[in-house]
Amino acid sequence: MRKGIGVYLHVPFCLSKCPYCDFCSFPGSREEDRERYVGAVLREIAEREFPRRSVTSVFFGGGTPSLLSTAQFDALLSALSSRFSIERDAEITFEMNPATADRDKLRALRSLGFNRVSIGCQSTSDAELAALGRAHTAEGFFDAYRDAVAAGFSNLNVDLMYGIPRQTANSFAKTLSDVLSLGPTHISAYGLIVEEGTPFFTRRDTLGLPGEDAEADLYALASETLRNAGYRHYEISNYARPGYECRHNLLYWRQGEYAAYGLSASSHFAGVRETNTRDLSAYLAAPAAAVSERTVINGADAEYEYIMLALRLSEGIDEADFRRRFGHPFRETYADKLAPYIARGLLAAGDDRTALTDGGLYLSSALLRDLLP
């Protein structure tokens, strides 16, 4: 029996573009603008040619999908239905900013299906939010949170930020306890990354950035302290209370296949990866005909990026699963490049799995770069 897969559905539109952000999004949209965009969308989804399968998951991401209406919603989920056999059981997820949070609205997407809110909190500071360019405050936050909950929704994930510009251990730790307090069932930690192209990359050095030491101490605190609160740290930047994992992700992850809607959206199917066009106009044109970019995945890349995201999660690489994929062992294969990080403890070699340790997982990307074909 062939596995499910996921969908993704891309949401371009903000309130405001914030000054990190270097994803595929727009700020202050019209109504219209949004109408012509999920009429673009159906298009897609009545006439791009994607393997009929069960589905298990559906993300909608961005951008800022709480921005859409709830009708607008009703219609892509109904398109999704009528293209996919999504399962009585699938995750459907939703983002939002709390800035657009709306108690009746989010009756309405919980009564369509919708079953998991992912909220962009970032920081329980006010002064942190306004640095990071953030449209809500502390108190929309907390508002926000208990408006979904008492909407009907049990599965919450919240972002969260830490290398925020003059952000300290003391406040990164008042965030985290903000959180907890309530009780999610998910939380996402990330490093802010100053990304070439944004405004923030303009003004890097004047920010008041923490410097590597401080940031790796702020990661190593929010592992501590979710972990200490019965989060598992099933992920880099993921956390979760048993059998919360994020199953989009983990799809991802694990290198399943999925098809993908919208601007700028990559589908990965049978070792192919197509990614569409981020040009609004050329979407909004020809849908269906939108793909930029397309990728085949085999050879030494297939194995680099089956490395690459298997160690991106704490159960790491199953050695049987590698063998039979590529042929060859792992751990023999590349003892020597992997034998300083087992000596510092930062990999953890078993019978059967190859992964990093918790304080491994910070530094990933120093692997990653050592495995490099």
The other form holds:
Amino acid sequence: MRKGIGVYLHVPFCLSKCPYCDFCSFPGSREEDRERYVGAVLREIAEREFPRRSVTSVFFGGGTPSLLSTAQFDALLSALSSRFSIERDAEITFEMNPATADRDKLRALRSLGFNRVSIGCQSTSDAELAALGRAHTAEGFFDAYRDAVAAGFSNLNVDLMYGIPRQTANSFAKTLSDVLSLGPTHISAYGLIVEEGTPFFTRRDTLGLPGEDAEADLYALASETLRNAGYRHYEISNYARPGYECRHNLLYWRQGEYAAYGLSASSHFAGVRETNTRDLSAYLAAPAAAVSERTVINGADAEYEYIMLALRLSEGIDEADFRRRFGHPFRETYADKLAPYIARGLLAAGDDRTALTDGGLYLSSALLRDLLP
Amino acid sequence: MTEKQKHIRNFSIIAHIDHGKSTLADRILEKTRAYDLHEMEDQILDNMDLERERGITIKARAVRLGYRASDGEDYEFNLIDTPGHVDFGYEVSRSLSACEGALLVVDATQGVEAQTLANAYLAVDNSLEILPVINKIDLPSADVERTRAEIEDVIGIDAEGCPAVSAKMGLNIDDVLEKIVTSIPAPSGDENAPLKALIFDSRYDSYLGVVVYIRVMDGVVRAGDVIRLMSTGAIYQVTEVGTLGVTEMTATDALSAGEVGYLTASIKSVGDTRVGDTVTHADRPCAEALPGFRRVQPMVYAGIYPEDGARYGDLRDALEKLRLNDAALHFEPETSIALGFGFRCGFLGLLHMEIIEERLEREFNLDLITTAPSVIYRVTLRDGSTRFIDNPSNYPSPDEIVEAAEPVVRASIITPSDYIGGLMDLCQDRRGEFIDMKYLDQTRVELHYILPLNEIIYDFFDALKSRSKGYASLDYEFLEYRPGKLVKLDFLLNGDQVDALSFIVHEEKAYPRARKIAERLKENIPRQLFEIPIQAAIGSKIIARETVKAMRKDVLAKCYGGDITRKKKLLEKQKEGKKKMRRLGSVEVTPEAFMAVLKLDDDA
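Would you mind giving the form predicted together with the partner chain, to go alongside the form predicted alone above?
First the chain shown before, then all remaining chains and molecules of the complex.
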């Protein structure tokens, strides 16, 4: 039997643009903009030819999907349901900015079938939230979290950030303990990346960024604290209570297959990745013909992507799976390149699987560069 | 003196850098209508791009000009250009010895400078008539009378009535031309004596082979003659003789005593025609060669390596091409554990080295790594033998050495008196031995020092300029070898010695330099997966240490479905960036690290 697929749906609207954000998103949208966009996505769902396979995860990401109305969520999810067979126990997630939370909407979404919510908290320090230009306060996050629980959500992710301007180990530790006290099933903790082209990049020298060493310390702090609290550090930036690893994201990291709708969204089927345009008006004009990049991933490229993604996971590369996909063993094939990392304790190589150690995950790019074809 | 000789004037133009030598040459060329004005590119005598860019003349050239003087007679001028830098002192002196006179150009706003003096002395040594020309009189700060007085007081030559010109504006150039006729002696020499001609330059032409620039002192040379080059004894048959135009050469029947021109004789390399050598006839040789010939010896050596090891062959071809035209460039293959295959190259001085590096990079599109330049040390060993060491890697171990000696130079620095203190500190710091100080006038001073060459080949000139707001000028010449307490300083990265970073230093400088270089290396070694100790050592004794901490973060924090292509590209880009790095054993180093040892001035 074939494996289930995922479905991603991109909502490119935000209340405001965060100064570090380089995602495809537009601040200050009006209701009619969103309505037009949702109409276009519905057309794309109806017209785009994706394999009709059974779906094990749906993810509404952004942007800020929670800006959409209940009716719009309903229309989109219904369209997906009629296009694919969504399994009964599928993981259905939407991302939410605390500033857009609304108890009634949350309850409505829960009854539409959404069973997982991912809340963009980032920090429980108002000073840090202000530094990040976020549109909510710590209290706003706590309220949103409680509202989501009250609405019946039991599978919740909280997004955190470290490496925030002027962030200290103490303030991050407080954020971690504040969030742990809520007991979410899943926590993502991302190091702030100052991407070229963002306002933060222009001001990077005066922002008070903590720097490489401090950031590495914060990363280690998150890993230790969360593991002590019973979470698995299952991917570089992701932690979950056992059994609550994000199923949808695991598809990405295991080179699974997924459909994707909306602006800039990427799908992957049978070794072909298709990415939609980032140009909103082009997308609105022809949503089902908006693929701007089509990449056939085969041979060495497929193998490399597999390695690059699988090594993000603490479970690493499964020898049997690797051999089945590529016809040769992983460890033996790359023995020379892996050896120095094994010797330094950055990589653990067993008979069945090869994985970066806790210490190795945060230095993984070095190995990935060495492994490039 | 023949009637022909009476109408020949052979002269050079000499000057301190930037005093307007090339501009004056252009005006003279223009006035004598040597070539079509429309075709003129400024400063045509400097016909290498690099020379034009740097505003200096690197290779001497000569040109024959026609001039009708106010006495109604037609004269033939041979203007022999000279290289304008201290590195090329020997070539200057040979060019001068082909002449009877020299125009000494002095900037009316600057006065006499170190190279003005050095060049004037060279001209005097070669018994030349010196004709001072005061230039840049169009500038508001020009002081003609003061400059005139300075020429008389400092150099000791008569400057009364010498031309005061603006070469840039073309002012009073006729004056100069007339003075050339009246002040500079016509050549003498016996046409009937055995051939004796001086080689003052040569260049390689891909059709003709080597074109040899000569001044005939005695006798006559014709196409078909069999000639001998006296220093090597090599015999050639002359294929062509002729005169040198600005852009073309004109074949003639003969060149006779007093004349300047060229000859070709199917000579394959400029290395076979040494500047200063004497050309004579094989069957009727002159009794003795012209005096003053010596083989040009490189003073400074450095390792040059291709950044990309695969381009070793290209580098060799490029060096061979450059050597066709530059007899002073020496090179031989060398292998460095750190840098792979490359060449140990010998240069006349640091400027010569920079020019070669720049030409290799620009004309041959090579990316290079150059090791710290070294002088040649003379080492006497326990077994009584003497060795000359041009590569620090080959420096014998201390227990084998009885005596180590380093080349020292006699340096002359001319500076406004305001900067004496700073410059004396600088010379002191560079182990200089003070000889004397002379006031040239109330505000300008000439300092004489004996300085170790290895103290001035790196950044001395820059330091001199920065401490004198650009006003001080420098000239130096090799004096002798002097014994000194020299030690070899080695550097170890992660415990492994890096041969390309070793250099020789005076004992008393070893500690501060070791510390400074270790710091510089630290800046040039990116953090890696492990901690990297940087150690400086003399023999087995560690005298300085720095540490590059291990890298803590090298990660793609996020990678979801839409990021895969982008993140993969990012990794590829990072890998491409790393290719520039040099791998020394287990350590990656930026190519700049090898230059880190060069920049030593504490003020910089």
